[in-house]
Each structure stands twice: as structure tokens, then as C-alpha cells.
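Shown next as C-alpha cells: one chain only, the form predicted alone.
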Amino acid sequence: MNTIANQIAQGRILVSDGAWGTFLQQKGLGAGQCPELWNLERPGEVLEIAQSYILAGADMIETNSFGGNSFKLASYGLSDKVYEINKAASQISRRAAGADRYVLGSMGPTGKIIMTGEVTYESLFEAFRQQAVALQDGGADALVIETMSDIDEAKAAISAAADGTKCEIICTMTFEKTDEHAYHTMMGVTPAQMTEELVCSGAAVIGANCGNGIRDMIGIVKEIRSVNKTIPVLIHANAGAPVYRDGQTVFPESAEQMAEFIGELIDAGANIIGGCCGTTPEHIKRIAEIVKSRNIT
């Protein structure tokens, strides 16, 4: 297939998928259980999630591998299954995507921080490289390094993915809003700093995921565009700010409420739009309808 970046260069807006973690919880994933182990033990239910987003109109589907690096899997006693789990994750999403939709191998943070001395750059690099190779071998077209807050970890993951695979590399960070116009990650990285450093590191697509509902993502995209007018931008917004209700964390924004801001997000400069926590196939279906109308015009 044509690369994602090339599709965007041709003027297309693309639709990504929605939440995985909250969807797995709805299917019975319990607290303290390893989501990625479902790729081996309950692959049919993982496949159902992937298929639901493809049927909703997504142009690309992620893999159930967000915590599939060796550091995260070690906490479940599964560090020896990194390759098996990640390859299976890609194979499942590949089956759902078919030949004409993209598979994005999901790579989340390790939970380790270089500057504190608890981990070295080299060990992070090797962990991400191991995961990236497995995701590519399972059929991933691109790797989405996501929910990053530490710029050094993000760059280690990008370098590892580039070294070990031929996959297109996407990297998104998670920003908090400090006031009406300011955003930064937990480690103090701004959208502008992210843009400059990740583009130089070799990311083909950058952006933001989690942490914000769709309205606040507009400001993040505008800041990205203030320093780079051309880099493709991916946005995976939450379905609003989480609310604790009846003993559960709920993301309250409906598909229609989210849809109200899609046009403005596109006008700000977003090229790929999907969802993060709390979003469902219904959210993605509504996004796809709006994007389709914009692509036609």
C-alpha cells in the first residue's frame, strides 16, 4: 500500500480507531490482568474489537500491544513472551484490516525514566527494538509510539523502530492543559518542542493522544502547526474528561458531542483522527462520516 504520509500528502484525511483498554474491560478484562496476554489466550475477542473499528470506517487499526514491551510484561512474569505476544497482536489486527487498511503496531511507554537513573538509554532502545521487530513480523505497516511524556524515551523508541524495522513511524505524546493556552507533558515537554525534536529524530507522523477531549486537542494541533506546517498530525482524543460515577470511571462525551469539533480540528491541521479512552465504534463511525464528506469536497 501507499504509505500513510503519502496518502496525506495527496490531500486525504484519514480515520484511525478508538479505545482498546476500555473496550477490553467491557469484555471482561479484570484489574491487574495483562491486556496483551489476550492475544494468546482470547484472540477471538481481540479480533472482534479490531473488526468493529474497521466496520465503523477506520482506515487503520492499532494492535493490542500498548504494554507489550519487556519492562511492562515483566510485571506479569511474561518478559519471555515479548515476541510471541506482539507478533500475535499484529496478526490479529492484520486479519481484521485485510489488504487495504493499515495496521499500526502500538508501543506504549515503559514506565521507566532515563534521567532518574533507573534505566539506561541502551536498555530502552533494546526493549523497543525487540517489540518493534515482533510487530513488523506479525504484519504491522506502521508503528505508533504513543502516550509518551518523556522526550528521551520517545526518541529512543523512534530510533529503535527505525533500526529494527522498515515500518513507517508515528509518535504521539500526552499533554496536560495548564491554562487556557498552555499544554505540556508530565515531563514538561510542549507540543512545539515535541514537534521539533521528534521530526528531527525521524518520525513520519506526530501528534497527541489521551489526556484531553477533542476540544483541547485543537489547541495542541495549532501549536504543532505554529512550528511545522507540513508534518502529518495524528490525534487520538478521549471521549471527554473522565468522571467517576457509580464506582466506575466513565468518559462522558458522546459520538455527537465529539463530532461537533471534528471540522475545527481538521481546519487546525489534523490529518488523522481517531479516539482514545472511552471512544467506541460509534464515535469512529461518526468521525468517518465527517471525514468522508471533507475528503469529497
Second form
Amino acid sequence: MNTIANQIAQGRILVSDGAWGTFLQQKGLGAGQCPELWNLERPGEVLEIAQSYILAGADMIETNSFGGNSFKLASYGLSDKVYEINKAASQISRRAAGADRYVLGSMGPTGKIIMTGEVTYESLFEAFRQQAVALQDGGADALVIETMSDIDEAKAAISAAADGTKCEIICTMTFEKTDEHAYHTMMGVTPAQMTEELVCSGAAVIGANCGNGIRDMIGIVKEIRSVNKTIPVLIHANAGAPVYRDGQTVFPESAEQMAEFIGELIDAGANIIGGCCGTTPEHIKRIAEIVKSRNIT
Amino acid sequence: MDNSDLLAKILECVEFGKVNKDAPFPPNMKGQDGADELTKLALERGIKPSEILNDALIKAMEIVGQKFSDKKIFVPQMLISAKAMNASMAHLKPYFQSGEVKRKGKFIIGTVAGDLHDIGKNLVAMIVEGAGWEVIDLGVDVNSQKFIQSIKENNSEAVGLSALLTTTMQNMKSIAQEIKAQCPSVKLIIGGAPVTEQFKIEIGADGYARDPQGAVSYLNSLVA
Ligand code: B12
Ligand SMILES: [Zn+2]
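Could I see the form predicted together with its partner chain next, after the form predicted alone?
So here's everything in the complex, that chain up top.
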């Protein structure tokens, strides 16, 4: 298969998948349960999620492994299952993707901060390398390091993935709007700084995920493009900022509301578009329709 | 350097996170004495511990808290300032324990049961400590029994609950109600990204703040 970066270089826009975490919760994942354990215990339901996004028109599907690093699995007493859980995650998504769609092995943050001294760069590197290798062994084509807020943790993950695997490396960070025109991650990284540092570290695709919805993403892509015109950019926006209603978390943007901004997001320079928290196969279907029409013209 | 210059220098170290002489941060203060050395020097010179606390540490943490509220600085700068504050505080601790320096009161804080997010809670703990309160941090995943036991043992004036998940906001509600039932006089303040003023009213808490500076204003209003 052609690489993702190659397809983009040829001018195509690609569609990615939508939320996993909120989807698993809908299927009955309780608070305090380990989402990644479902790869071993309820693989059928995980497969259904993957398939629903492929059916909706996604060109690529992530894996259920966001919290699959040894640090996060340790909080469920599962740190000795890193390999099994991640390999199974890729195998499930591979089944849904078939041979001609991409499987993106998801790698989320560890929750540890290097600068407080609670972990070292080296221990993060080791944890990410272990996860990356297992995801590749299960059949991932690319790895998507996502929801990062600390630039050093992101770099540790990129270097580890490059060291341990031959997968294409995608890395996205999570930004908040901090001013009329400024965006920062929780750790103070701007989209421009991310772009410069992650491209140097060897990411083939960069971008943003999660956060407060698709409108912010347009400003973030513009800032990325102000410092780099060519790097492929992936955007996974939430279905709006979460609101709390009657004991439930709701992501308020409908597929239609999100769809309104897809054209503008592509014009700003995004190349791969999918969704994060609260997005559903319905959202992806609308995105795929718009992207399809753009790819023809 | 006279005494007021020395206090100003300690303030600067805490504001910009210069922990000690060997610390590489911030680069423009490389090789200079940090909060650690300067606090020791100040005590040797006979500057009162309460003066160091009030005129250097509390002022510095006020500036830091404000800059964070205004999104001028981010989590890393907060953490490094807190480290510098702790380096200075270590020299002052003996005076707190002997009672020579009075603190404003005792504040217990923890992240509620089921929730493991602690970055925000830690920042609140640090800024409140920097504001002159004794802080007892119960950590993450704290249930109502642990809160209540600690409130009773320490006879604390106030307790803070943190929750970052909408699911654990439910636990916050039940914990708040149990605390209120068993320790009616303790003031209860809540916070965390999904928590709102409206939710405070809904669960019968006394205070809500969206950031550490807000927590300090609320707590200080209790003892003013
Ligand atoms: C870092 C992070 C993590 C880290 C936590 C590391 C740690 N040691 O804390 C890790 C990776 C472990 C993690 C895990 C999870 N996370 Co998380 N996480 C975040 C993230 C990115 C940042 C939170 C943070 O630290 N913010 C920075 C601090 C400074 O802000 P803050 O916490 O809001 O605190 C400030 C104020 O709220 C206030 N404050 C805080 N506490 C208190 C207390 C009092 C008394 C007062 C007055 C004020 C106050 O002052 C602070 C300073 O200004 C958020 C997204 C986001 N941007 O908010 C998601 C987020 C909170 N996580 C989320 C989720 C879903 C999870 C997981 C369930 C994911 C999973 N499937 O595994 C798990 C849950 C684990 C658990 N049981 O707790 C969701 C919550 C969704 C929801 N609405 O419920 C969020 C919003 C991401 C998202 N958009 O979906 N997470
Ligand atoms: Zn999200």
C-alpha cells in the first residue's frame, strides 16, 4: 500500500475515524474500567466500533490502545499485558480495515510529567517503544501519537516509534484557545512550536486532536501552515466542548453542525480529517461525503 | 545586598523558578544563588521567617497564580515555581512547627474517589500553601471516609475537592454530602475543569473556584 504521506503529496484528502472512548462508554464501559482490556475480553464489540467507521467511509481506522502504555495499564494492574493488549488492538482494527485501508495504532500520553522528576525521558521512551512494537506486530501501518501536551513526551514517543518500528509516524497535540488568536497546549506549546519540533523529530504527519471543537481547529491549522506549507496535517476535532447535563456528559455538535466547517478546515490546509470525543459514525459519514466531493473536483 | 534586596531576590527566584545554585532554570539566572541558598542566608542575617513568607513567598506565588490565570504562563512554569517555593519553605518549616510563624489555617485537599487527575489539584495545593496556609494533601482517589477522618484529626478550617471527570462529579456530590453531614462546620470548596458555580449550589458546597488564585481568595475571605 502507498504511504499516507504519499497519498497526500498526490493531493488527496483522507478521512479518518471518530471517537473510541465515548463509543466504548455507550457500549457499557463503566467508570474505572480499563478500556483497552476489552481487546482481550470483548473483542467483538471493539470490532463493531472499528467496522462502523469503515462503513461510514473512513480511509483509516485507529486501534483501541490509547491508554495501552505500561504506565497507564499499571493503574489497572495490567502492566504485564502491554504486548498482548496492543497486539490484539491492531489485529481487531486490521480485521475491520481489510487490506486496503490503513490501521493507525493509537498511543496516548502516560500521564507522567518529565519535568517534575516523576519519570525520566528514558523510561517514557522504553514504555512507548514497547507499545509501538506490539502495535506493529498486530498489523498497524502507522502509529498515531495523540492528545500530547508536553513536547518532550511527544518527542520521546516519536523517537521510540521510529526506533522500534517501520510504521509511518503521526503525532497530534491537544490545544486550548488561550487568547483571541492564540492556542497553547496545557504545557504551553503552540501549534507553531509543535510543528517545528515534531517535524525535526521525524513525524511524517502532525496535527491536533481533542480540545474544544472544530472552529478552533481552523485557527490551529492556519498557525501550523504559517510555519510549514508541506507537512501533512491530521485533525481529529471533538463534537464541540463537553457540557454536563443531568448527570451526563454531552458533546453538543451534530454531524451537520460539524460538517459546515469541513470545507474551511480543508482550505486552511488540513489533509486528513476525522473526529475525537463525541463524534460518531454519522459525523464521519458527513465528513467523508464532503471530502469525496473535494477529491473529485 | 540589604535585607529588602535579599527578599526581593528570593521573590524573583520563586517567581521564575530558580530552585538553587545548580539548577539550570531559568537560563538567565544560571550560576546564581537560588531560593534555597538565599532563604538560608536571609535566616542567618536574622530576617524573620514570617517576613520571608509574607514579603517573598506569598507575593511571588500571588504573581505566579495571577500569570497562570491570565494564561501568561503554563503548567511547567507553575511546577518549577512551586519547586523553588518548596526549597525555600524547607528552611521555614521548623519555625512553623515551633509556632513562631502562624499560618492562616489548615486546608485539606484531595481528588475525589475514582479520579486520578492530580495536576490541577497539586497546583491548587501549592498556591494555597504559598499563600500562607498549611496544606494537607490526601492525593488522588480519596473517598469520603478519608476526607472526614483527616478533617477530624486536623480540625481543619476548610477542605477542597477536585474532580476532572463528569463521572466522578457524581462521587464529588456524595462525598460533599457526607462531609457536610459529619463535619458541618468545615468549609467545603470544589473545583476541576467540569465543575461549575451551578454545580456548587446543586451539591451544597460553600465555595467554587476555577483556578488556584480563586481558591486563595475564597480561603482568605474565611479568615479575614
Ligand atoms: C492530563 C490528563 C489526564 C492524565 C492525568 C495525569 C495526572 N497525573 O493528573 C491521564 C492521562 C492519566 C488521564 C486519564 C484519564 N482521562 Co484525562 N485528561 C487530562 C487532560 C489532558 C488535562 C487535565 C489537566 O491536568 N489539566 C491542567 C490542570 C492545571 O487543569 P485542571 O485540572 O482543570 O485544574 C485547574 C482548575 O480546574 C482548578 N482546580 C482543579 N482542582 C481544583 C480543586 C479545587 C478545590 C479548586 C478550588 C480548584 C481546582 O485549578 C487548576 C489550575 O488552574 C484533560 C483535558 C483537559 N485539557 O482538561 C483530560 C480529561 C480530563 N481526561 C478525560 C478522560 C476521559 C480520561 C480517562 C477516562 C481516559 C481513559 N479512557 O483512560 C482517564 C481517567 C483516569 C481516571 N480514573 O482519573 C476527559 C474527561 C471527559 C469528561 N468530561 O469526563 C478529559 C476532559 C479529556 C477529554 N476531552 O475527553 N487524563
Ligand atoms: Zn477528545
